[in-house]
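The form predicted on its own is given below as one chain in structure tokens.
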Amino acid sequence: MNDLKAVESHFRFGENWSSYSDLIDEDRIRSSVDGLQKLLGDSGVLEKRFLDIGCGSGLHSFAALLLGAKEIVATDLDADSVKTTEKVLAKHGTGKPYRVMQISVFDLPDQLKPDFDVVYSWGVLHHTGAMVEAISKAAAMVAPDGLFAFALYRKTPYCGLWRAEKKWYAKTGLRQQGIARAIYVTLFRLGCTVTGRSFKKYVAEYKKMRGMEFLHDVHDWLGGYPYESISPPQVDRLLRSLGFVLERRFVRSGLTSVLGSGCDEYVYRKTM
């Protein structure tokens, strides 16, 4: 049996991450800087030590330094999110002192200090293999007093099917993936004109989602294996277990998309 936390068992995130940093522009830095401040507040990040835990592209920790961080240290367990994060950081950086490591979330605890102020881990833990322990790792970093923010896919009826889908297209072919991509995407626009939304202007404004793009987001969602999802309420008990409470989330509502989940968001603050 394939151990779930090895990278070798998980959808190549990182080559994906690398083809999407070449479209990093000023609006989408822009959305992601909104993003962290509607997650954090205007100076929840300001002189404080930020772990990004997946930084992926490295988008959200240059908005990190750019909203003030003190330092950021950026973690991922795909070496081609290292590699792209310090490209980004080098370029686009601000002067501001950062680390970027490859290295799993369940050995951070073994490698760093817990005394960050904030810990960030946007749409990563249900990646990696092992949701719930990823979870109490991450957030054993975080310190006395300080903020775990956090996204994580909401569960719904439909993620058993999931579950297999993005197995099997984690592990096949380039052309395969290729046409799942394009059915996908019809069922998408059939179900925004069935709902009366316009397609067209949904994926030309899909940059202000905290800087994303459309197509590389439709690939990270059906390649997105290992794949675990969580309800709000079972995320409160297990961070109140840790010892956090809540300060602010930002939940789906509505019915249930057969097409996705969605991520629900969530900030908890350290209190021992």
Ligand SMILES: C[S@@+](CC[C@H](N)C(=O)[O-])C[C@H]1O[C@@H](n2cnc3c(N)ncnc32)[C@H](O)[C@@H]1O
Contents of the next structure:
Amino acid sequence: MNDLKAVESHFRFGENWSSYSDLIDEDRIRSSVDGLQKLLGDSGVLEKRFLDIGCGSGLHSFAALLLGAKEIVATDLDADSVKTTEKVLAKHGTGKPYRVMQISVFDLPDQLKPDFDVVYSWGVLHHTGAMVEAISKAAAMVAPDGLFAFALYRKTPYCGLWRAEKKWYAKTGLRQQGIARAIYVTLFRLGCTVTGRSFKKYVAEYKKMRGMEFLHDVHDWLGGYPYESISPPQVDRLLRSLGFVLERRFVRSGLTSVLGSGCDEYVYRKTM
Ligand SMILES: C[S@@+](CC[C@H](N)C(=O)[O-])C[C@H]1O[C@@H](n2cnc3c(N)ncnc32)[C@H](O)[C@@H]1O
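Moving from the form predicted on its own to the form predicted together with the named molecule:
Every component of the complex follows; first up is the chain already shown.
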């Protein structure tokens, strides 16, 4: 097995999701529901079989249950993400059937039937150690005429630098990580001042983005290793070759920031 695919070489995503999950409240749940509706439409999940690959905290699987999914299978490679998702779904439960599995995207086609109406994988496939293969494996789980909704880091001129930083951060001590976060937040504040934005307002409104939380996302951004990135034309070529057509996408425009690549969101439909 390629070492980068092994959980031991990864950032401890699950620990971060476990700590984040204590913050899940009505506002964050509503933002997550809004995020899913933006991608999949008001009834895009209703009565659908929904596969969440790289479920993290489980919040978005829960949102899919709230939107009327018929059945949820939530999967993650990291044992802490799986535990957290089980906790979140049990706590907020809707009575609808769900299953949480610790499994890598690379093993899914061997373990589950490829008949999901919606396959959702937000901010995951670029963290697997083999992004293009991971996209193909996830795409293989979509039923004919089903939807594949995913988000991936945008390729920027700074990706090499960030990959090196993440490799270091993921394995360094807690003190060094704390110092790195303090430096990053200071630079981010400075960036806000220079561009005339309010840092306080940005942080306060951060939960509107799919229910996320600024400092947990800083930790995830600085440590998210393995790390790959991709441009929208590259995504389109790959998905077409896999038999998909673009349904909608939300891609970043304008200048890329040196402080982060940001995720582009895509929804493709399987045509065969
Ligand atoms: C940045 S988090 C995103 C979590 C969630 N999708 C969200 O949007 O909040 C990435 C997640 O992908 C998981 N992951 C990494 N490699 C994976 C793999 N090979 N198979 C499944 N999940 C994986 C990580 O453990 C982590 O929970």
